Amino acid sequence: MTSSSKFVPEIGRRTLLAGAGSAALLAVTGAARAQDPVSGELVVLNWLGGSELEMMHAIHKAFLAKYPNVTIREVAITGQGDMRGGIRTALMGGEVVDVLFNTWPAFRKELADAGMLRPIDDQWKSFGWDKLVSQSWKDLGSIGDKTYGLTYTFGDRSGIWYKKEHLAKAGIAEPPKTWDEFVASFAKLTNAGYAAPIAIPGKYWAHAEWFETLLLRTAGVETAAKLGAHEIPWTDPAVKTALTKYAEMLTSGCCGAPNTMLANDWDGEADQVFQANAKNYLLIGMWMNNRAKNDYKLVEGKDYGLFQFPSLGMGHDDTSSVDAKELLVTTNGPNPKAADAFLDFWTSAEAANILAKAGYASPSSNVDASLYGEAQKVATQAVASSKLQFVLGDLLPGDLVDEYRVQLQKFLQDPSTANIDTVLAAIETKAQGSY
């Protein structure tokens, strides 16, 4: 099965389904254009799609502009949910690659264990990155005392997108600031005759941002990142004080039938809101900014917005989800200069400015910020205003992240007390045999 998305001249692909073996190539190559130190197939793998790929894509072309004596052979995961398996079957099918995108920590300690990672550190001073990219950035891609990622962008997953008209409808003046506000604006918008006030897109993953965020502002940071390392267990009070708060938002009518919640990966569930018209609020990443712009054709802080999530009082409220997505070099792959060089122009101005241009923070200090819109502006400052702790998700082993996201669905379908205990459990069991 070949991937639809469209690819740029100069860049070749493979495509490979994720899961499973069969694998199609569409070869494109370029001709060399001027003596260049960097030269050579450069041969990445890469698991995104839609428009975002066009942003990646968009970004290789630019880069090929600048080294034209290189290519770019593309190896493309497809597929549905994680795509972590994917590249596991890729890379342990022989595939030999010198750049990958990851945004999965937890994965990128799995590869670097095996042995397959380049550390970074010579590189991010002989490139300059420390002077363009911060310390933080820095030790988000390291595993101990090596640098293994290199971020080039990040996202608030903190952050409820919403379509403006949708609230003018219902009469609510301004998107609710706390928690009782948020809760009772799910009348408002029912009566205005939309299906269903929250966007739950319970198919696979997605459906677990609203626990994060929550264990987040009921808990805190630190509980948190002790349940990703399993420092406390998932029967601890604290998370079952998150899901007992994501259950009452669920049993205030909120989100409709529990089968249409398990129908729609994130996607479909945007769709609902921003095309179909039928639901108004939606929990998930950046990326949706980039759909909304370039799938949608909407205009940013004229057709939607974004708002972080809503106050609490207990406590937190100072806290929010974020993920990133990084660059990985491997130990085999066959062009490590041009890799490097690679990673080095998604630091550059004109990288960092085409996704800023695309609705996508770059953690590049040569991004010019006055490009980002409205929702990306609010994003930003939540993320530089917070308590940060990385999407609990792609913290969690392999293993367990299935069993975790498994269990969630079985909440969705039955948010009671006692069944909270039994999910909780559950989720507990697994963990005790994956770290």
Contents of the next structure:
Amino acid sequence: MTSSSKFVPEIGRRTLLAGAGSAALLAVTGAARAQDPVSGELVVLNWLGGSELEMMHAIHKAFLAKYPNVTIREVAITGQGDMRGGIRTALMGGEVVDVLFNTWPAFRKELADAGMLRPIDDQWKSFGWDKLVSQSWKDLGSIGDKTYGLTYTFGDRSGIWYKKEHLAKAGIAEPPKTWDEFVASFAKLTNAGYAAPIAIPGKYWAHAEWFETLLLRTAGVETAAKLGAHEIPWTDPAVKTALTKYAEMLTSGCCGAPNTMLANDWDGEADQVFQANAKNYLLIGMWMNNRAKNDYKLVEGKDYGLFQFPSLGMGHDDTSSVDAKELLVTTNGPNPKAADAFLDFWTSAEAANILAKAGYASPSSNVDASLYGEAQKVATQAVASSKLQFVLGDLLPGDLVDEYRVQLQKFLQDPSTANIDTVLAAIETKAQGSY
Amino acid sequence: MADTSASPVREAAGVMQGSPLAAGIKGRRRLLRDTPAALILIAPVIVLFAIAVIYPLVETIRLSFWDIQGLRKPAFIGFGNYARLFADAAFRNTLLTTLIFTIGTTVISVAIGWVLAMLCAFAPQQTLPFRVMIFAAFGISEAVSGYMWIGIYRPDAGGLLNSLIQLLGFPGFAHAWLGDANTALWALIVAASWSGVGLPLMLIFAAIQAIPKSVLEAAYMDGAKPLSTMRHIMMPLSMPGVRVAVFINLLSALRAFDIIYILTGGGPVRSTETVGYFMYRESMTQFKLGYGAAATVILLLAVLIISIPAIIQRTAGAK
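Moving from the form predicted alone, what structure would you give for the form predicted together with its partner chain?
Whole complex next, starting from this chain.
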């Protein structure tokens, strides 16, 4: 008893102390939780423009309505073409941001290698993104065993935009499904009075889109991935086959004079299809949907549509080129909690539906797919049912991608077999010093 | 400090009041006395100059000796960037393009500026509003004029130049001016010259306005006709303005970037890529900062070489 009488009070004191301690700790953490909602300034680095920026601002507004204690400061990078330089300049110039938008997997790796990115695997679990975003998008945002990027939109880069009245005027009942039908449609469209069946924006980069899908359709995703990683040379016969197919298209009267192709960027050529009614087919990203709706005031599905790249019958017609935009969070951002909440918000039904209404696809299962228009449905279906390969240009090192696009410009000027060899040899020479 | 100017030693040495030597000493003393005040007054300029010019210059030269690729850790490579630069066919191509672009834009813009300045000088007083409009038009920024020229050169039916060519009945001459490597550089030179006319116009017009009225009146009294006055008086006496205009236009053409970025982006097939654009591409797009810095140093040397005759001339003029 004695011992026990001694023991009991001792236990009692310990329990009391432990209880008091726990209560105090709970009180502190509880108070901290109560005083620590998602709040403060969230700095977002952005380089998007036009109607895409308007869409993003709509999502910002919805986020702020949900988190009224947060303010968003936007660090805007302006420019044209590849925006990586501007982003690097801002970051190295001392801009401290919480979140940045990215579309280049190679750039994500560069940022991660420099220790600038915070992995989001813990957030992926705690926010339950696994239930909303498929593993393939998670893999796309990963480097090794760590996840850095949360894809918020993706696009089918093997879809061809067209205006419905153009095909009707040329007596083409349905968008071409096979390569032969596609090539045969050039003469019909030219006879119907259009300046060129295909709009090729060759000024900066968009002439590469055709090569990239042709490479997938003639050689498959494995070959394209190997080429992107330079595990096969650019002089490989598979690459030459893709460029030869491109040459077939050019010599069939698809695109008008090379000088005209090289004078225009994608938006100028989009004007030629959708405003000037001078050209017919345009292979470009899904942002075209937003531009068609908002800038040209056209009705998706009624005025314009999208059809998947025609099948070539070479054993790889189940492939598509795809792009994606993702959100990244930084290691030095002063407001990681708001940054994580911001990422989570983009997976919400509210954000996904704003994306869908603006003509963009969301990888979140929260999206109401009925909001997608006809073109977006075609694109989403194509992505869902295809073997995918990320846009080649965004996977290549910076100086190689520049040479790649310049050499493809030379190819447009002269698509002969001899020049194909010269062009590929020049890209290969550059590639050998770029990895 | 004790006054030693009238010491017996100095007098013995022949330093007399009012002699040149005494004046020199007095001048030095005044200089010493005034130096602190002068330094204080000039200090803000020195500080600003050091921050805005000297530091970036030194930093650029320093960077040119480093291999910086993206966000990777930089590595010192000495003259490696310079060696690579001259082995790079794309850079060698930019040197020739820069030369053609610089000479082309300078000749065209100064010539047009000169003609317009003469016309403005001869124009009656009632044309003042039009003269103001001419001056104002050339005050437009290069970026804005770049977008204007895109509209002019558009390859399709919406392009002003091609529409005009078709309207005049020469549809065969319609062309994708910026899409053809053979015409893109010249199209760019015309656009850049247009936007560069403002400065020569103003400088030469100012030089003409500075011609003494008595000279022009004497010519008039001697019966000189307007063309003779222009040829024998105004043109020679406006030469100082022309020289300054040539010098400034050469320098700005060497450094040209905005209008190239907007009109052609260096293309097609790098046919309009000048050193200025190359520098931007390597530094900003590909983020090879060291390599871009080396190109900047080469450009700086070119600017210095161009500047030397003008500096020598200014120095000689001051003497």
